[in-house]
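First, one chain by itself in structure tokens, the form predicted on its own.
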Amino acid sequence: MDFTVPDEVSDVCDAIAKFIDREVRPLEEEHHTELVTEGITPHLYEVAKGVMAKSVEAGFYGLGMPTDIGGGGLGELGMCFVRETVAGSGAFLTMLMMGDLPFGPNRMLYELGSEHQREKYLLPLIAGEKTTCIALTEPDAGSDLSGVRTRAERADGGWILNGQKLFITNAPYCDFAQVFATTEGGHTIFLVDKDTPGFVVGPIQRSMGDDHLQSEVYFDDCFVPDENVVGEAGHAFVYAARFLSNERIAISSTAIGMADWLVNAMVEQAQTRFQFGNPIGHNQAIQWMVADSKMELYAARSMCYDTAWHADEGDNVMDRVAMTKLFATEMVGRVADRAVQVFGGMGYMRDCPVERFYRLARVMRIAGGTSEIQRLMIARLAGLGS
């Protein structure tokens, strides 16, 4: 296996880095106070949508989707390089730039969607004309997907949805939701337009990441036509297991990009901050924090590239994905903690990007399957447990 970045992918990454310098950093400087004090507000979400529109125009949006529907055709390994570049930029208004989950197009809609669903939902997602959300999590359903209580009952020509979702990222702004619901004989995925009667978005739920992206969603006798069922009714969790690997590789490569930025920030701080007449990088304690961080980053990157390569080869990567997601997301948490320590009091201040990375890194051990679930999967795939 050769994980050298192909020239064509390297060119794309260089172009993305220049795009961020040209289009995103000036916006972050312009809106610095709002970003630092309030996070991603509804206003800054609109600013990020402007970045998304320019990304679509530049050909960066949906790079991981197939070319026959307007995507860039990059495989999992290519997208690892791209996501590292974006996350490693240290810019926060890039969140909509690549069309990653949950905002943009996904392979589930590409592989399972009907012609109608492609025309009405997938193509507008790839074109950046619409955004979406994944409405799965509920008060009693997070890691335990079988705990979904939102129910869909058959009706003439469709289904009636009733239930509640929470912590749904992009729900306040999406054009439609991909909703997981219990149906007779299993669970089913529905595409529900936001303007459908009975689709109610609750108040925004502020997160530790200082964003305004999550909210509760309610379905009150919400009618969904048969043509909006994704794949076959009753097979939702089979589909979820099949496509979660893509999300977990994406989260892992994003964590690696974040850790790379943090390591570079630590090194620069260690070289330029003086105490007792010398750069703090002369102190062994600081050197070891950097050394441990670089070592763990190298290990996570190697795991991620190997997993992505095998995924591109069509191999079964469930165990690799679980190990990679677990290691990479816990790694970035440790690196972020060390970075705050290296920056000292400044690292604890809201005006320092390290502080925001510290908070953003924390959710990565939850999103896309908790660390505990990854450990459970690894053990089960090794033949342990029931």
The other form holds:
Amino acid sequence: MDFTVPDEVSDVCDAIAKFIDREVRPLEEEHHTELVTEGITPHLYEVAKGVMAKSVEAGFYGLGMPTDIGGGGLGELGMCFVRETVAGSGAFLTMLMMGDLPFGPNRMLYELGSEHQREKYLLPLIAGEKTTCIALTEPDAGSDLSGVRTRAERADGGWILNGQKLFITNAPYCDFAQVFATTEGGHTIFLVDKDTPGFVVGPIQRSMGDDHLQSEVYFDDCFVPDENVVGEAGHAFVYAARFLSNERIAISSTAIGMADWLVNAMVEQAQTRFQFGNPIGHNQAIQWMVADSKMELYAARSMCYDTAWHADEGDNVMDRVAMTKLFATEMVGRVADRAVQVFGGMGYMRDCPVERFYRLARVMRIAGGTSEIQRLMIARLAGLGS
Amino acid sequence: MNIVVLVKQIPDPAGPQELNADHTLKREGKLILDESDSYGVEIALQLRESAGGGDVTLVSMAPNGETSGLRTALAMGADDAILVGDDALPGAAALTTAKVLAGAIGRKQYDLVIGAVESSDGYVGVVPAMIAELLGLPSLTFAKKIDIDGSVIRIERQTEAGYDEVEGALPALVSVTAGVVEPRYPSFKGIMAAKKKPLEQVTVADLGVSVPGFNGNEEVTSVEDAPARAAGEKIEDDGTAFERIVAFLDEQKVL
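What would the structure be for the form predicted in complex with its partner chain, rather than the form predicted on its own?
Everything in the complex follows now, all chains and molecules, and the chain you saw is the first one.
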């Protein structure tokens, strides 16, 4: 296997880095106070959508989607380098820039979407004209998806949905939702337009990471036409496993980009912060925190590239994905913790980006499958448990 | 409309820079598109679009056969490129550079040659005018805006006080200032398309250019660090500090 960054990927990463410097950093500076004190407000979401629109125009949006619908055709490994570049920039307002899950186009809609769904949902997604969300989690259905209580009953020409979802990222802002519901004989995915009667979005659920992108959604006798069923009824979890699990590679490479940024910040702080007459980096205690972080970052990066490379080869990567997601997201948590320690009191302050990374890193061990679920999967794939 | 854009590939200004023993800049490894030239590329692309067709050709000179910077400009939308590479070129003086680039430009049919006012690494600022002289072209410099009307080119020439309107006949050479347009980003599709675009690599001998010696009559005799900034003067305000400040500014002739 060869992890050399191809020239074209290196070039697009350089272009993306320049885009962030030119288009995003000035916005972060302009809205610094609002970002630090309030996080992503509806106003700042609009600012991030402006970044998204420019990214679409510049040809950076949906790079991982197939070329026949306007994507870049980059594989998982290529996207690792791209995501590292974006996350490694340390810029918050890049969150919509690449069109990653759940906001933008995804492989499930590409592979399974009907002509109607392609025209009405997928193409507007890749054009940046719409955003979406994935409405899966419920009060009694988190890691255990079989607990989904949202129910869809057959009706004339379609289905009637009733139920409740929560922590749905981008629900407050999306144009349509991809909703997992229980149907007779299994679970089914529905595309539900935001303005559908009976589809109610609750207030924003404020989060530790200050992204404030989540809300509850309710379905109250919400009618969804047959043409909005994704693939075949009853196959939702097969589709989710097949098309959405690679989100974990995306989370891993984002964690790696964040850790890379944190390590660089730690090194700079260790070289420039003087105590007792010397840079604090002269102290072995600080050196070891940096050394351990670099080592773990290297390990996570190697795992992620290997997993992505195998995914691009068409190999079954279920165990690799689980191991990588587990290690990379726990790694960035440890690195962020050390970074706060190296920065000392400053690292505890809202004005210090390290503090934000520390909070943002926390959700990565939960979103996209908790660390415990990853361990469970690894053990099961090793032949243990039921 | 066929346009030639002079493009320099330079070491990344964000990285550490080193000098050779002869005090010239080390140009090893990856070289990137000089930011100054990205404006010329963008203007050329816009002029081509306005004209409804034609080619934008990049002309560059690099000591190590490096093409990264050219690939960036091709990905922005230029059609083809000529790269002059020659073992004898490192350290070439301005006149030699101008002769070599003029020789490369002569391989194309062109209506307009565009260059940056100066490069971001050398800051010599005479190469475009030298090329115009060598090719017998009108030289329009410091352009912040370009209009083409048939065979006439009109520019707004940046001055300290504002701008002059300057007119010339095509074919012509024009040097453009930085910041006049917003250079487009090389998209991934553009980057992939650039891989298939013609990039002709030639040597000085291929161009039939006669240069007396690559270093010409220029020599960098020494390089010194910029003087450290002197400590400022602290004024304790006893109620008359403003007078001292006004006097200081007056002394500096900024009032």
